[in-house]
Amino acid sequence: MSVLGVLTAGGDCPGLNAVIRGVVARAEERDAEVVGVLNGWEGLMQGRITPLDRDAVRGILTRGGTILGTSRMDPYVHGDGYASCERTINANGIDSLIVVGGDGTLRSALKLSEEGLPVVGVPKTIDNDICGTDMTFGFDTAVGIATEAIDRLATTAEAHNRVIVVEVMGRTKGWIATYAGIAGGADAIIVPEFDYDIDDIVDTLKRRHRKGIRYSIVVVAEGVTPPPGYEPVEQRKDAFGFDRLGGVGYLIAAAIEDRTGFESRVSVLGHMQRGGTPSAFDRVLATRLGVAAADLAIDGESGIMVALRSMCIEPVPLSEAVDSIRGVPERLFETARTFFG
């Protein structure tokens, strides 16, 4: 009987529990066992394992977060790669490991597979920036939350004749900002993929005011460069040495107010975007990915990732998934620009 291990690593994301549920349900259907690794790579390195069966995953489909926990520890950054995990793998008879994570997590999963551990990856990030897949679960939920926030903020901006800068997640890519900005009717969108001129944005806002539209919404991805002349936000590190982003929206709002005299406020959505109940789309996508990952792991496949392509779930090489970070295409952003102002 095959024993599958499953772990969730990196930032939490709506739909993680649906993946876990999908893995367990399919494994039991195929007479395989599943053990969960607690707190991501940290648990694999420290031997923290829990058995999973259908009873253990009942009722988790609608829950955000992950019942297994997660961390940003990495076996190749904070350990000795496969040697750091081998004892846990052998002690629990794990035949294949299903790794649910973003580009950094999947990069480590690829390295483990190259060291001989059978690994199947599941792409996870609200940022939607993993190559090889059309969309990642969690993204739809995050966009929905950001769009609702923009809708609400637009009404208060209009009531008070204000500019409101909405800062959303997006460390290096602006998928959430672009989608939520289009869906929410933003008057300007700033993302890391494309250079912006703060004076052009200011001209857009002034033009709106001359037309009698005395409020505006500007959507900003957290990873964009601050405007010239405004000091960058000091980047604090988390427990594992990664930058903790957030706050560039305040610098952009200050630049707008300084140049226009329009009262400008900021709303930083932060972790609200990746917490809470996953959307129906993300529940279905995550379930399909979990089931497919279990099938591939039981069949002895390794070094691959399950991906959404043209609405079908297909295996792709992990090497393709981590080759680069997928950004917003120019054609999509040009669509967004059509509505600026």
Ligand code: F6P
Given for the second form:
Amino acid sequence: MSVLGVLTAGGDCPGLNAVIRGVVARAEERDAEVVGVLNGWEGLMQGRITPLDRDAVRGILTRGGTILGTSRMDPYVHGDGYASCERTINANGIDSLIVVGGDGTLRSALKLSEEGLPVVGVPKTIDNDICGTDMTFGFDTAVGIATEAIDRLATTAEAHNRVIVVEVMGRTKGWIATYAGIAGGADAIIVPEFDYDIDDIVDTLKRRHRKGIRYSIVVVAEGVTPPPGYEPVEQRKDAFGFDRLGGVGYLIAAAIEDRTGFESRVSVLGHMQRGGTPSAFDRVLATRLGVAAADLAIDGESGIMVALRSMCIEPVPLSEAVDSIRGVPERLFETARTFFG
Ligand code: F6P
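Could I have the structure of this protein in the form predicted in complex with the named molecule, to go alongside the form predicted alone above?
Let us now look at the entire complex, which starts with that chain.
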């Protein structure tokens, strides 16, 4: 009987539990065993393992977070790669590892597979920036939360004749900002992929005022550069070495207020976008990915990840996924721009 290990690493996102449940259910159907690795790569390096069966995953489909826990530790950043995981792998007879993570996690998964450990990846992130897949689970939920926030902020902005800058997550990419901005009818959207001129944004808002519309919603991705003359505070780093983002919305709101005199406020949505129950779309996508990953792992495949392509779940080389980070395409942002102002 083959033994599959499953771990979730990096920032959590809604749908992780649905993947774990999918892996366990399919494995049980095919007479394979599953063990869960606690707290991401850290648990693999420290030997923190728990058995998983159908009873252990009952009721978790709708739950946010991950029953296994996660961390931003990494065997190639904080350890010696495969050598730091070998003892846990051997002690638990793990034949294949299913790794659920974002680009950093998948890069380490690829390296482990190159060192000889059979690995199947499952792409996850609310940022939707992983190459090789049409969409990542967690993104749809995050967009839904951000859109609801924009809807709510628009009514209070209108009541007070204010500009509200809504800052959303996405790290270096503007997928959440673009989707939520289109869905929420934003008057301007600023994303890292495309340069912006704060004076153009200001002109757009002033035009609205001249027409008698005295409130505006500006959606900003957390990874954009501040307007010239508005310096960011130094960012702290996370355990992986990435900047902890957040706060650029305040600088953009200040630049708008300084140039227009329009009263401006900021709402940084932050981790709200990552918490809570997954949307129906994400539950289904995550379930399909979990089942497919179990199948591939049991079949002895390695160095691949499961991906959504044209509505089908397909295996894709991990090398393709970690090649670069996927940004918002020009044509999509052009659609968003059509509605500015
Ligand atoms: O990558 C997912 C993400 O939520 C980014 O959008 C965000 O910048 C980052 O993680 C936040 O990470 P942390 O939970 O470590 O603050």
